[in-house]
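The chain below stands alone and is given as structure tokens, in the form predicted on its own.
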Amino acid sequence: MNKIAIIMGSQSDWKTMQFAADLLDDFEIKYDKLIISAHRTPERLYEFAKNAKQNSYSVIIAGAGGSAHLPGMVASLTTLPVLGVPIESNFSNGLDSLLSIVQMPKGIPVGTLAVGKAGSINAALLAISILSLNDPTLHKSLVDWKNKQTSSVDKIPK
């Protein structure tokens, strides 16, 4: 079953992860959105990364900020892929979040996209790409979804 989880440290993260959300959407990909705070709620976190496979889960989005400890906690408790998605913050406009979660130590790979909307959106073209590798159908719909974003781009200025 290709099953995503999309997960945050807080509810407000949320308006940056629905963009990966809405896409998935489109694509009609099944997941499931959680908040788990690696700081606040670790007992959930570590239930989550330590059953997300047996729970059916192929890929995890996660999306964090400030210390953006998240990602990286739940990398190094599962092997599935993990794609971090800094959460644009107050302080330094997502910088902080970026590099928390970009500089992970030899051994815990998390997969680590830009700051904020075009993140969360990456991240959900790259679990679908991760998906697509073993899916026919959803590979057609990934090439058709990208032929048609090359065809939006005009040859001439306006």
Second form
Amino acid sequence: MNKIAIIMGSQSDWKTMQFAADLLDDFEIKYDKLIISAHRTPERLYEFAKNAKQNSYSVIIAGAGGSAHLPGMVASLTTLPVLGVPIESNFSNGLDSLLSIVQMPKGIPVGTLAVGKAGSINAALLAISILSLNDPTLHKSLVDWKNKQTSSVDKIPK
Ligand code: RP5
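Following the display of the form predicted on its own, present the structure of the form predicted in complex with ligand RP5.
Time for the whole complex; same chain goes first.
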């Protein structure tokens, strides 16, 4: 089943993670959105990650900012692919989030995207790309989406 989990460390992350949700809506892919904080709700994190596979998720998109332990902790508890989105924080424009998520110890991979909106959108596209490996219809939709994007780029600046 093609179901994705979009999780985030705080309500304040939703304005960034909504871009991923919007893209999944465009592709008519099912997803759940959940606030799970590595620090404020660690038991919720454990419950979610331990049961994610049996709850039919295929990919987990995890957005977090600052001391951004959510994607890595979830990755430590599941074999599902975890895509990390660094949230643009007030301190250092999200460089803290990026380094927290990307610098995983060997053995616990998190696919880390760009900081903020671009990362959120690309996490959704990457999740779709993973799902499309076993879904020819979805693969066709992704090819169409990419072709449309290519044709929308003007050759000459206005
Ligand atoms: C992180 O702390 C969250 O992912 C969020 O980006 C950051 C700030 O959270 P709030 O103080 O806005 O709830 O855990």
